[in-house]
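Take a look at this one chain, the form predicted on its own, written out in structure tokens.
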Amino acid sequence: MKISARNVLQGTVKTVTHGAVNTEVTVELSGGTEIVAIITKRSAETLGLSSGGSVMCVIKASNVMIATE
């Protein structure tokens, strides 16, 4: 597979928690770090994603914001 991002980082899935329309996939990276996603449940579900798995995080934003108080 090849893909314009830059950002592409293994990890292991964690948890998988369906709604009725979204699904929240929570993956584990290497030391312990977790990145939670937010994706269609049809797409969670054609990736027969499941705790355990091995998936890739692929991050591409136009934009990083960052904010103090």
Second form
Protein chains: 6
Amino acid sequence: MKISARNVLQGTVKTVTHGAVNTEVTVELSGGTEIVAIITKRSAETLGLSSGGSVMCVIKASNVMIATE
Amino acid sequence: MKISARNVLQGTVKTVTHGAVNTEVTVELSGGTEIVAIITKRSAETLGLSSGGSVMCVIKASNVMIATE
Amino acid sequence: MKISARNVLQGTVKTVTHGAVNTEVTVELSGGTEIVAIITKRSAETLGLSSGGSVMCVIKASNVMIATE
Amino acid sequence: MKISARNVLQGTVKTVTHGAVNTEVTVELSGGTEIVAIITKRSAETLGLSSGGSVMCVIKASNVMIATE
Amino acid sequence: MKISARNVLQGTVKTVTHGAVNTEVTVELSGGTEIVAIITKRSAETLGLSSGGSVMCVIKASNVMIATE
Amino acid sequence: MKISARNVLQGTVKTVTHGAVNTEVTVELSGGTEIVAIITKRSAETLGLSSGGSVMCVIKASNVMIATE
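Please could you give me the other form, the form predicted in complex with another copy of the chain, since above is the form predicted on its own?
Expanding to the full complex; the earlier chain stays at the top.
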């Protein structure tokens, strides 16, 4: 599958924290940057996410903001 | 300013492409990963974005998806 | 690629309208429902989108609202 | 109320799953396509959502991605 | 129509700026706060938006961030 | 920090409701308008949010919809 989302970042799952309907996933990108995602618990289960797994973080460009100091 | 968005990534502006109301900004993170953002043209002008500038990419965790191969 | 986005809908591209940085794509789902997407022009070009092409509309569950009459 | 969101899809509530602050709602569109939404629990209660209810799924076009195989 | 989006703010259109596919709309809330929205040009036309018109700004709670100084 | 998000609204925290991974925050703007935000519980803790605190609601323009009666 090729997707229109411009940002697809390779990484490794560090932590998976389940709530009742949502799950927080932290992913470490190569280089050490950490990305946090909130997805549904069902998706986390369907994808079989667990610490150490290889994943991609997918982010639509219109959801990225720019900030300066 | 401290913001609730969990993902704040340091980088350098590579390109700024203006449309009539929106602007596409590409940012190179340390490590070489490239992030693309769509912001308003007005914001790009207010922040004075141009190639080489130091910026942060800010992404709310609920806007990050996870994918597996 | 398997993605955490819960909504992946099969359809056929009807129209592709380019702006300077964004592109509007209309997709007809089986059953006749029409979906409109705004993606970057670059993505539309990379995916080679044109009328009649087979595509999927991908929507994160947290971006869906519910309304009643 | 007329809303700028381009995607307003008629359907019937199938399931409502409450968490502490968020609720997952699955909606079956005519034709059988299933849509999943994450809304606040408060909204689910205010709208009185329950299985079998007639609802609309509302999705802003900028939140729709396009994918190809 | 009753919508699950928790934030529905009454205001008056101040400016409407069209691009090729998107339109920027500024709305003045009672009290003087100004809100900026990016919607599709098609929606702006369908709603007949123009300066002085009475509108509502609709924002899903999951799209609101909190910041502190 | 200066951010590209066009909507930055000053207010006071009214309520903070924690779930397992997400937190609902209600903020009263000057003038009495109430805004609801869903952020991660971790962010709510990091920012030290509690009733009476002074905060800003930050909203990207592309996440604002316009509705008419």
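For the two forms, the rigid core is made up of the largest set of C-alpha atoms that agree within 1.5 Å on superposition. Positions refer to the first chain, counted from 1. Nothing here was measured: the structure is a model prediction, and the numbers come from that model.
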Practice task
Would you say whether Asn7 is displaced between these two forms, judging by a C-alpha shift of 2 Å or more on the superposed rigid core?
Solution key: no
